[in-house]
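Heads up, the chain below is alone and in the form predicted alone; it's given as structure tokens.
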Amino acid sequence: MSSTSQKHKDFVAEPMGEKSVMALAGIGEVLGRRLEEKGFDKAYVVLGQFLVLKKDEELFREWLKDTCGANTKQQGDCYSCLREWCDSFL
């Protein structure tokens, strides 16, 4: 398993609330602002969609790369850091 960044130990480490969507792992605020603008503005957003892709991860990446342009390893990062948290919280 990669390691993970301290980005990504700080999202998972405590219930997300009113996170912005910039505070998920792999989403810095290029990526922030794009999906900002599509309506993405906060982290349990993105959750929600990460949820109604079923937790898929192709499905999850793939939307993340239509969505906000996001590269491999940023998609990697971001959902690795939802399916953790969902882990820990859901």
The other form holds:
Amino acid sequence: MSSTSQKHKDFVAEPMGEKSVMALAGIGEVLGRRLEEKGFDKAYVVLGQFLVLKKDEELFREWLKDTCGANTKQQGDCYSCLREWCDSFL
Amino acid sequence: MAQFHEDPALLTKEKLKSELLANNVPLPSADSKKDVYVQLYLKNLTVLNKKNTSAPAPDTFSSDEEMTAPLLSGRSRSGKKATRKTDRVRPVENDISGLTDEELKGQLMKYGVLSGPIVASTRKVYEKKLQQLLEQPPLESSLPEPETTIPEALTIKAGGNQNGNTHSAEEQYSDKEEEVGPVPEPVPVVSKPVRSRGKTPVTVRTSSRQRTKQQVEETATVTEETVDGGDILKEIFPNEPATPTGITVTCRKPIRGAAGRPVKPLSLWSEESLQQQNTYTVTKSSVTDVRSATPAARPRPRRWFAFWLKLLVFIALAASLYYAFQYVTTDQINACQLYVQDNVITPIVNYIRRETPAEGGDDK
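Show the other one: the form predicted in complex with the partner chain, since we just had the form predicted alone.
Time for the whole complex; same chain goes first.
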């Protein structure tokens, strides 16, 4: 099992509230800006998309790739971050 | 005999170059943009495709060079035989963007994909998914070269979610959303795609051929998965021999002095233990030069016992001396001396007398 980054741990530790989309693991400045341009300006909006895709890994990865051009690692990080958050708080 | 793609923009510039060369088309200047190649390709493509339609070649699509545009290869195929049933179905499904949300959902249901709500943000993803699903059946049903399809299925299953590529193995995962990881569960992966493939009616052309292909795939994937598992194990435990289950057990060395075992090692283990002891002594002596070999060579519990024994004796001695100096009076000392004299000296003297009867006894 791969280890999680500090960003991941920080995000999963508490309710996301009004955190920016860049607080998500795997989403840095560049990807965050692209997401914001598409209208996903807050982490909870991306969460919304994740939930609408029924938390499906493959679909969410695909969506992330299409929307902001995330690579495989970034997709994986974001997916696992959101999934773990959902497991704890949803 | 290469297959001709209708959307050469999907091919790389190198590919286009090679295709053009293969058809004896003069290449543009080396620095031309891809568009130029694309245009040339299209020009030749249409010409050659028409030629193909007049003289159908069965091995046109045998060499599957490009996986990314199989849908379009399907189109060229359908162009050859206009009377095929799938030809009528395809134009409807090719226009995926023209489908309404409901229709899209319905199409996905046909392939057993339980899709979520098709909203503005999710539509594109589901359209892509449907497109991939449509590309799958033509690949499955064309079985002139089963070997080429099997390796790709293998790489799909082993590769998991690489690049977000979805193929038949992946599509089946979305049925059961609990099982996401392909690598840790090789057996369910293998069995499920095999079973669900049998369900879809479009794919089954000749059932016997399908089954053999599935069996080959199954065994190949199983062996590949076990090899993968074995590789991981080999990384973790490089010195252990390979076992079918991947579980190895090593005998624990018996603990000396426990459960009635002899404290000193038996001859069977003597070499091993001596070697260990020797190494232990070597390390010990290197650290502390004062220690002698014997006490260090003793096993640990024995050493502790000896240490405690020594300590006890020392304490007893010290206590007795203290008692002697504190409490005993001079009278007692004299009485003690007399007592010792009577009981110890005289027997010794008697013993000596007995040994040497000629000698006169010493009166002490």
